[in-house]
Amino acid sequence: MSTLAQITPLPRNLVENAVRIALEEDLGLAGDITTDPIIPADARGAAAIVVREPARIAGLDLAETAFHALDPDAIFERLVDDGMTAEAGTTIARIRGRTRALLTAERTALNFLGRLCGIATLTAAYVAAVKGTRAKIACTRKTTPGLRGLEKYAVRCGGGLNHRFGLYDAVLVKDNHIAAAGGIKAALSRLRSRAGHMVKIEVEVDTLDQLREVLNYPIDAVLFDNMDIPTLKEAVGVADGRVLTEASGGVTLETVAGIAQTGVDLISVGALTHSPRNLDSSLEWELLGSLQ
């Protein structure tokens, strides 16, 4: 196994709120009508969480919180940390506690792990594909509603960077803004008079002519939208280090290396969060004495 540098953990309120909503969705008004009749209230059990395929790990806080929500005294033993890689068949955690709680929280815990590990694993593949270039891989706002903070955390676990979190923390002027405002000059002149001194301004461009125009204004970054490789390379030369450069639009694992070789600083990939495949993991029952 290998690990990234220390990753800032998710805020507790974000984790607890997400788990609470997920458990409420699963338990509804009647609770677990399968487990409760079968398992005595005082029964105790032990289980292991196993990944069935190679993975970059993300989401252990959420899994642990799901079990603790139903059994505050459950023992959750992490055998890896978020940001680490694990081979197929690796046991990443063990849990001991009330059997009802373990069985009821199982799907919620695995859903979070499957989603976030899937994002982290896909991100790690993109990061590996651009190794040796200056380009960094970043996510977008194409996230699952309500889960953005969690999914962007998973991107960090995969070695990627976070783009803006929402409409509130950075300015990104897109083609529709420019069209609605009546042109680049109108849009940027209005922006600069309102944006605070701590707010970064990025402008999306589709052509080299647009790029040359926006470089006349005090902006921080430019996004090259759906440009082909030769145009991207020329655009990087036109920018000439005056602003941060970002490429976006239809990026895949097959094309990302060629995009990186144009010299762009960032490559934003919506697929990291809108199209990851969930990681295959399972909760496997163990003899209670195996954790003692």
Given for the second form:
6 protein chains.
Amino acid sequence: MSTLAQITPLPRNLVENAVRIALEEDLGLAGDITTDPIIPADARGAAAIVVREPARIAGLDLAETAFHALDPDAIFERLVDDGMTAEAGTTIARIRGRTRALLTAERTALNFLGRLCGIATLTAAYVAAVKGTRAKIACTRKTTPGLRGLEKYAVRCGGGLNHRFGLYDAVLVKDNHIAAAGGIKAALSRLRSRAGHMVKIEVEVDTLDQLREVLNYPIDAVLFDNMDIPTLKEAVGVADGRVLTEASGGVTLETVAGIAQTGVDLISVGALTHSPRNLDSSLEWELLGSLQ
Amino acid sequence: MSTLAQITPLPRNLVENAVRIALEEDLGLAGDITTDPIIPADARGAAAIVVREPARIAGLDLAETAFHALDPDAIFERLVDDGMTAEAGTTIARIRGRTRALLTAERTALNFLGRLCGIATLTAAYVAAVKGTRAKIACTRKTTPGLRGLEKYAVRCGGGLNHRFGLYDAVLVKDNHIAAAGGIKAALSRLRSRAGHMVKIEVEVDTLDQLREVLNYPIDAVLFDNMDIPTLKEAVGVADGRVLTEASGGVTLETVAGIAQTGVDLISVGALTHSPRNLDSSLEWELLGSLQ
Amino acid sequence: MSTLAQITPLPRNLVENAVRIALEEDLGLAGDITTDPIIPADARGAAAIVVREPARIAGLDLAETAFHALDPDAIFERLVDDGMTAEAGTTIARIRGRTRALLTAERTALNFLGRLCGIATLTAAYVAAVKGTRAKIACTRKTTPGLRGLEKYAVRCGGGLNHRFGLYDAVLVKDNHIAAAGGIKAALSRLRSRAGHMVKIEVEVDTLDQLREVLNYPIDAVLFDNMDIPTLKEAVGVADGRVLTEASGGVTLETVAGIAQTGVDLISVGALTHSPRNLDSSLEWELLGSLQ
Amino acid sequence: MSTLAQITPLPRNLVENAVRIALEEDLGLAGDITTDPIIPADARGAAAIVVREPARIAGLDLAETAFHALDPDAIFERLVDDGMTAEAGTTIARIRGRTRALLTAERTALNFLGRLCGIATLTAAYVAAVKGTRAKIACTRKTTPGLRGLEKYAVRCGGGLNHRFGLYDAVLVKDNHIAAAGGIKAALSRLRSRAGHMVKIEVEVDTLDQLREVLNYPIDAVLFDNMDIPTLKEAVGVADGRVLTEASGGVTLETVAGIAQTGVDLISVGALTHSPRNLDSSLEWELLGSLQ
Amino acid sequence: MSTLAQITPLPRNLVENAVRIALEEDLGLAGDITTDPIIPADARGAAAIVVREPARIAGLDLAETAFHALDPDAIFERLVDDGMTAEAGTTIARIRGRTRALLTAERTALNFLGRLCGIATLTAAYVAAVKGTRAKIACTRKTTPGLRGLEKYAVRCGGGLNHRFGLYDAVLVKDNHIAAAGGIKAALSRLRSRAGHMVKIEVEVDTLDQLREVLNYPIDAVLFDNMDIPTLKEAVGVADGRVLTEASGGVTLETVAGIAQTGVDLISVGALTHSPRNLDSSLEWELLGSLQ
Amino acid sequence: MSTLAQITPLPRNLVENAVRIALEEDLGLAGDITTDPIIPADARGAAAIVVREPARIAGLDLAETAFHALDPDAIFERLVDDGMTAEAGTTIARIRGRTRALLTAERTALNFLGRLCGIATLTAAYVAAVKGTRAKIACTRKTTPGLRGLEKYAVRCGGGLNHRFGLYDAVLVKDNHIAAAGGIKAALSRLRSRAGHMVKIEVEVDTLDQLREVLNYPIDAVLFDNMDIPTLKEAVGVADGRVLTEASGGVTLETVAGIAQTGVDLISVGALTHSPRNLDSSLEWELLGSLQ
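I have the form predicted on its own already, so could you send the form predicted together with a further copy of the same chain?
Below, the chain from earlier opens the complete complex, with every other chain and molecule after it.
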């Protein structure tokens, strides 16, 4: 059933808040001082959003909302859905409405699409690179401040998994936590008596010895930080399916397949959200509002 | 005088709003459920922010504000200032304060620094590439939604100029405006009677013929969109210093020097803000709050 | 084409935010404790907004939005548009909808219209007073805190020009800047290396000597502050069309024509926005919701 | 005891919100692009706020907060307090702090003072005009949208009383309410069963017959709308101290004394808040940050 | 006329703000991670809101708004109105719309209904307990922070009166005010010269002597704090109808009838809003979106 | 180490936002119209916060922040900490500062304490009732809209565990999800391919057959909804430690011990947050600002 195949959507309020902030940022107190004097208020036009390179699509809700904010009666027709792939040159959506609204909202819509499609496309590349292994690709908290919900969604559109959304929804014990607590035992025993029962606990380990120690405690996952491939492979063997295993650090499109072949369950990649290349897209006019 | 050399600062409210949003996004309703149970409230520590690759620095105000939001008494000592260059491995700031605050604010601080230093460093690379020419490097409106003020500031830290901040503070007439108005004359005459007297007007041209036509009107700048180098050179000659000349489209670190040598006044580069690589930095602990 | 004649509109979000704030201020937590107990929820009525004195209209979007906020199905019919003139006694709009909504939103709608029409009408009087000269009338930053976008729009409705919207969109170098910098040369050279290329620069001068000095620098406009008429005339001659000339200080409806005849390009008037007289208007009921 | 003589203060959050909004409006995303490039960050200066005409002072908290927002260490010294009178040329406050902060916050501070002192001064003129009568001067809901709390406070500084703050805190039954309800009896009986016991009820009457009718009901005040002086005098006699009497409509500085002499308890004046003339004040520099 | 019988409604913006905050709190950045993956986006369903115990209804606007926020096309049909009574098992509303929206908004809608119906039902019980006396039941400022407008509305739905909404809309002089002022005379004389004329003044008294003293001043109401029944009865006699009399302190469903029989005008009960029992209600599915 | 014993704290921004909203709600545009006219601005006082019944303390940060918002120099001294127990009559904190601030913030502070201590005290009673069993007490999403973070914190102060904070941080599959999906298998398989790896999954079951079926899938917890004690005991046996077991429905202080003795891991109680009785506390003046 195709409706099931769609990506879990962005909460509606995230979309509306993000678009409102972006438009206020672009319009200021004076509005679009180029378009308004030149284009009559009642001119109408039609345009296509075209991707200029191969893309995994993400962010159409944001683009649609940007145009609707300026012309509630505009018609936004999707030719693909978020989570789908498009070749270079594909028209992914068409908009018909007031010419002013189309010109004024264009940059806001493309800025959202550029960033979110960029993340989705990069994620999809990582996912493709580990095809045939058990590894899944996950994002991190290295997101753009203020856009975490949107960027995590774009990762889902690219076929990736979301790691925790913040400091609040899962426990990740790092080396500094352990050092400050005076050891793994102290850290984990304090956690156990306080963490909610619906919260998963992951512990970062740097060595096999640390791994063996943490496996004595009731945890859900281990994060292998910056281990080389042979060590990773051995670590997966030590874990032996008792906990989820995650590799992170130094992951690139070149190295990810090798990491995946160690048998880890997850590979987390900060670059998905902190350094995607903007996807190139444009608004191509099909009918420009004329004056009569 | 060194104080004059510093970059025009970010308005204080932008810094505070951005940090507040980022921390709320990371802390949610439950807070840092890893750190709080493990680390005592009164433990204190010290850490260094270290850049792991050569960097042009931008965003220290944001990092400082993030730590201060969680520990108002924390001491944030800057070893370099925004706008300065740092080698790989340089400690750019030191923080001393409550261990919990340092652990909890770490990712927020590094996310801001990663993005803003990334933009500043990329901008500086473009600026260096056109050294010796008259061309200046400028950013565009292709910024991350919600972060335009911060990203434009990072461009300044990199030695670049800010193009208009939004649709509201300068006029940029594009091909679609001209087409919808029925020609350059109609578009520019409507603008002239409406634009405020303190607003500059730039017109985008694709051909030399268009350039010759727009030079008949009292405009401040022309944007050469996607012209090849020989055409650009000829266009600069046609403009002959009567208006500012700006090149845009297809600009990369490889092509920018050649574009600059055509004699244009400005080269605008969307990639500065839409596709910077995150600058790699980390928080290195120097003294971890112990428990006694 | 009449659609072109209309005033560049207010950004929609400014209208919605202003109305929301005004209604929250008037309704508090308890709502309209006079109307709600007396008037049945389903009573419907009709009313006319009538100006009681000659007016230049501004602010109809705000009035309409206020009524729609309380009755989304209300019909707001405009008999004139913003920027048009109305004689005393003119009905400028009619509203039909729930009687409660009309009674509750009345004051909010009239408060917006009173202030914005007041500004537009005062602006139009200044514009009329300089008819036949080259001078245009401009507003300043002496606006009501929080309402700058609305008040600058009302100035446009009155036929005036908008000076800069804030400290961020144009440079205006005043005597104190020059004094603090140690002279015109120091001030302008620092500016030149930092100001964005799309930003205009205006310098305030008090004397002809200062004028002659600043004309040596590449600036866009000069502001003659509080000069008498003969000096102004001489100053216009000195400027000789090389820069925009603006007069300010001591401008009243009595003095403005004389100032305009000196040949200045612009006359800026703080009183347009800081001391307009509220335009008298009222809601005249045409059909009051009855009870059956 | 002098501390008792001071005016009931503005809630602190109103002051902070108003100043934040005003500064964001003036600084935008780029900040003060004139001051920052010219003035070094560490330059310090001193200035005086001087009123240029006789004034009743109101709004010093707002001015102080504006300077402190940009320089938390600035020293703001008040030479007079809100509610006091100052002659033309009086220095009402002195500020010492960073030169940039003083230059950047100047207009925000003066805009608040101009409007609030304008209201207080106009109120004080009305209060003076009715001296020797029992009448008090009150404001209305004809305030600037978004600034009601501030403007009502300025009326208090001028010696006036505040009428209701909104639709929520007192009942004022107008002719349209009565007409829509089908008569005074219906309107007042519905109200009585619903209005909270701590809410006062005032009824607007146009004629003596209406007055006699409403006096049959347990109300707290009557509003005489646009009555001429002889009718007003007779109305006061009819009311005979059983309810508060309030006159409104057509009140000017010329007519107010005559109205007061009819014996009414209150005279409400919309112009206090909808059409005050901005009070002329300025920032006079006493020590301008130099560069050494 | 039945429309008159309805309760004075909540201001629309309070409803929208409260629902927006509640949904953002429940959805976070990730949304409903149970429902979205399981239920197709186009599945539609129908459900009934059923109260499981006898109830006075309050809050249907909030429930409706919660469902509409997630499915603007959902149909919300009310079978009873706010302010009406419903037996256990009554269906009070039906909703038809997208299954996802119904499942996701269910808890938000029921949380509002549970609290507001709880308050209304408790209020109605107090009102019933004093039936046949002159006493009315009123709420206090002991409300849940952030929900005062909603909770005061629920009291109205239960047949209670609203006491003042905040510190701003009525004066209530307590023992500490009197002690700090140095006596009743000092406190009330200071108040009289400052309080607005549309503000009622109530004074709290603990003894009959205090009551006799305060009756010498022009006040509107007295609050008898924690008096026993015989003293209350005597106090009502002393007041003798000259001011409103209010009893408070130690009021329970068991004691309230006895207090009412003393003849007081009002009995204020903090527990109405600070300790209501949540009314038990549920969403019963009538048609669950199936997949075909 | 005592610092470790303290409850995981509320994020600071939640405290500040909640107090700001509460004070704005109580102060409106006019402020405290009783206190300000009566009490001189410079009067200072001291008061104690006393609980009038046995209490588990929660919410001191909120009380302290309320007083500091109105007097930044006030001294708030805690005699107990959140999470501790206090007998009736205990002074839990002392405040010294401006008398106006103490009087004005009193109700806001006590409203927060009343609700949060009420929740903590009720939670502690449930925790005490299951002492000696393996069962822990958990809260639900049946919280007051807008206060979820605060109320979940109060549960922690009472010794309870937090269940999921919203729809976003854990999966809870209910009967309606399963029915809409067409069965347990369909529901859980869709979930598995979409849920993040750091998210726990709980499934609600009504019968032992359902329990046996869901145990075939990799889930983390089962929720036994409204099972009687014998069935619960059997269900715990069937689960046999493979998943967390949670009982809910019909839990009261009378029934909870019996439920706990079935061996379930968790008992979730909606009443903790939806129907706590407000804890009675008061501000007792120790030194009332006098006028000298």
